[in-house]
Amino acid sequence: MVGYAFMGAAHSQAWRTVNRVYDLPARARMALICGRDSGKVAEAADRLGWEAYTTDWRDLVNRDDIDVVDVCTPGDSHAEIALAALAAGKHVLCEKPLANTVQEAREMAAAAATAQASGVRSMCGFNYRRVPAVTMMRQLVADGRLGVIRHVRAVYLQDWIVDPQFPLVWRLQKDRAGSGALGDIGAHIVDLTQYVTGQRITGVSAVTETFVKERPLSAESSGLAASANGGDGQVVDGAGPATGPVTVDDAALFVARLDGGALATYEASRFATGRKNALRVEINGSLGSVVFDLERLNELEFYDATRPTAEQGFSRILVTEGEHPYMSAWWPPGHIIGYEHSFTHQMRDFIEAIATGADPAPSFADALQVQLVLDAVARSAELGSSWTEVEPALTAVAV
């Protein structure tokens, strides 16, 4: 695995757990973790359960005894690491968004398609697909329980950068992160809604905003793990802490059309004061509606319009039964699971796909399609919210 911070810890928890929970046709051995700081990666290896560590990701790619490379770095290094790993015949799991640019994402999807022909698998880490309630939500739609899908409403709200003194971490720099709230959390709701509905976004009208345009420089920062009061700003000639420009969006809002006829609205913001990690999706159809709220991730709200009028109303489904997606390996009904379990489910599906020769999802091609939506949103915002079609992903597949 490359990276050991927030996502690295979440992925490590899943790799440690997956074979202890699920009976799988292959077993994961946590052989080598990579980070740039030798002291910190050594400590992370010990704490997270890795056998060894390195400061050069090429060591992972070149070792003959390593089958899988898990990329948990900032977006500016996804393409280089993933392309090298695929070329070396390694299966690749890459965190979202797939890349910082459409061009990089196209190259990665093409390389994945080429590698696939040789039995090398790749997957993008949209972990919210693996929340059991979300998977069940998709099943309800696929089974026709909602009828014709007409509306999609999705929001993902956080507030961790509301304080203007919060330091200029890598997630606020375009050259490192690619985009701000749009790519960081907006990518999740784009993928989740397309996954649940089975429809793809075809066009958007968008607006983005950067509310705090300058932030204190920090000697050391680590994304969501950084402290608003721990920026250690550098003083310049006694004039106070030095600052740097925020080069990404703080919030992105857009309306969209889906290829099945549904209308959709999306909001992604890291300035929603009081909202820590609030992801909510509502789907309205001709026969019913369904709602998922990440802060109640073991539940769905379901409205069945086919029931007698006197019995209609939103009902609460507790998604903890053994027959619910992924739940057979966990606890008795009513005993809830949490955020970290979505990563365990992700590793389960990835290992199973590799061992059985199946194609895991979401593929790099699926992730490219999400990248194309994000690109359309950014272009629309730059053009004064003009209607912008999502570019086709056809050129992603090598011929």
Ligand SMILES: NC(=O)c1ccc[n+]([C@@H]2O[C@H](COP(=O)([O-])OP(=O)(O)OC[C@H]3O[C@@H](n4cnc5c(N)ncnc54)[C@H](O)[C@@H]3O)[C@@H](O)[C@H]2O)c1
Given for the second form:
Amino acid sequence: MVGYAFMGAAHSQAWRTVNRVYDLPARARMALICGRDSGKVAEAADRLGWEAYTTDWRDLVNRDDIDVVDVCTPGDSHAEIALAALAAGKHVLCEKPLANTVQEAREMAAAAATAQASGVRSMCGFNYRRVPAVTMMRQLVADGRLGVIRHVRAVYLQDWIVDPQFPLVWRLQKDRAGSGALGDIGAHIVDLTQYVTGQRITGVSAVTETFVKERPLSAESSGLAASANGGDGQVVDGAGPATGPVTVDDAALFVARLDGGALATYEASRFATGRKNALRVEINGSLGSVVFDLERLNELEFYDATRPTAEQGFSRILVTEGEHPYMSAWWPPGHIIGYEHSFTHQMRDFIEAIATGADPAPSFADALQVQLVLDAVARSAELGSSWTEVEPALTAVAV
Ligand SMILES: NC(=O)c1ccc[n+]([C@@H]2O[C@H](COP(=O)([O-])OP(=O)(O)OC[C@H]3O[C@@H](n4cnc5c(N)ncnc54)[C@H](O)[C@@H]3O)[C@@H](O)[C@H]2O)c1
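Next up, the form predicted together with the ligand, please; the one we just looked at was the form predicted alone.
Now the full complex is given, and it begins with the chain already shown.
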């Protein structure tokens, strides 16, 4: 694994847990973790349960006994690490968004397709697909329970940079993060809604805004984890104004058309005061509607318009039965699960795919398509919200 902070910790927990919960054809051994600061990565290796640590990610790629490389770094290093790992024949799990640019994402998808021919697997970490209620949402749509999908309404809202004194961490720098709310949280709702509906976004009209354009410089660009644990993201003490420009969007809103005929709205913002990590998706179809809210992730609201009129209404399904996706290995019905379980489910599916020679999803090609949507949103916003088609992937990838 490369990176040991927020996602490093979430993924480590999942790697530690997955074989203790699920009966899988292969076992994960947590061999080597990489970070840039030897003291901090040594401490992280011990705390998170890794056998050894290194300060150079190339050590992961060069070791013969390592089969899987898990990329949990900011977007500016995804392409370099993933491409080297794939070239060395390692299976790669890469955090989202896949890359900082469409060009990088295309290279990664092409490399993944080449590696796939020799049995090397790759997957992008859109973990919310693996919340059981979200997986079930997709099944309801696929089973025709919603009929023809007319509307998709998706929001992903946070508020961690409302304070203009919050420092200029890596997530607020375009060269490190690629984009702001758009790529960080907007990417999740793009992937989630396309996954649930089975439809792809074909065109968008967007607005983006950077509300706070200058921020205090940070000692180390470490993002959310730093702000949460008081770690790296400290404001630099000392002389001078010590501020720098915010080069990403604070909020991105767009309307979209999907290739199955649905109309969609998306809102991704880090300025939704009071909203900490509020991801909500509602889908309206000709036969029913379904709603998912991450703050109540064990539940799904379902409106079945085929029921007698007198009995119609949104019903709350508690998605904790053994027959619900991923749930049979956990606890008795009604014993709820949480955020981190989505990562355990991600590792389960990845290990199973590797061990059985199947292609895991979302593939790098799927993640490239999300990147193309993000790119269309950014271009539309630059052009005064003009209607912008999503470019075709045009890659020789078997999806
Ligand atoms: N799936 C999700 O829900 C989710 C949530 C948060 C972040 N992410 C994604 O995960 C990735 C990491 O985000 P995070 O929140 O964990 O960031 P973070 O700042 O908490 O951690 C980044 C880690 O990468 C390390 N790092 C940076 N550059 C490195 C390099 N060149 N070599 C080795 N280590 C390096 C840092 O030291 C740190 O340990 C990003 O792509 C982000 O978009 C996904």
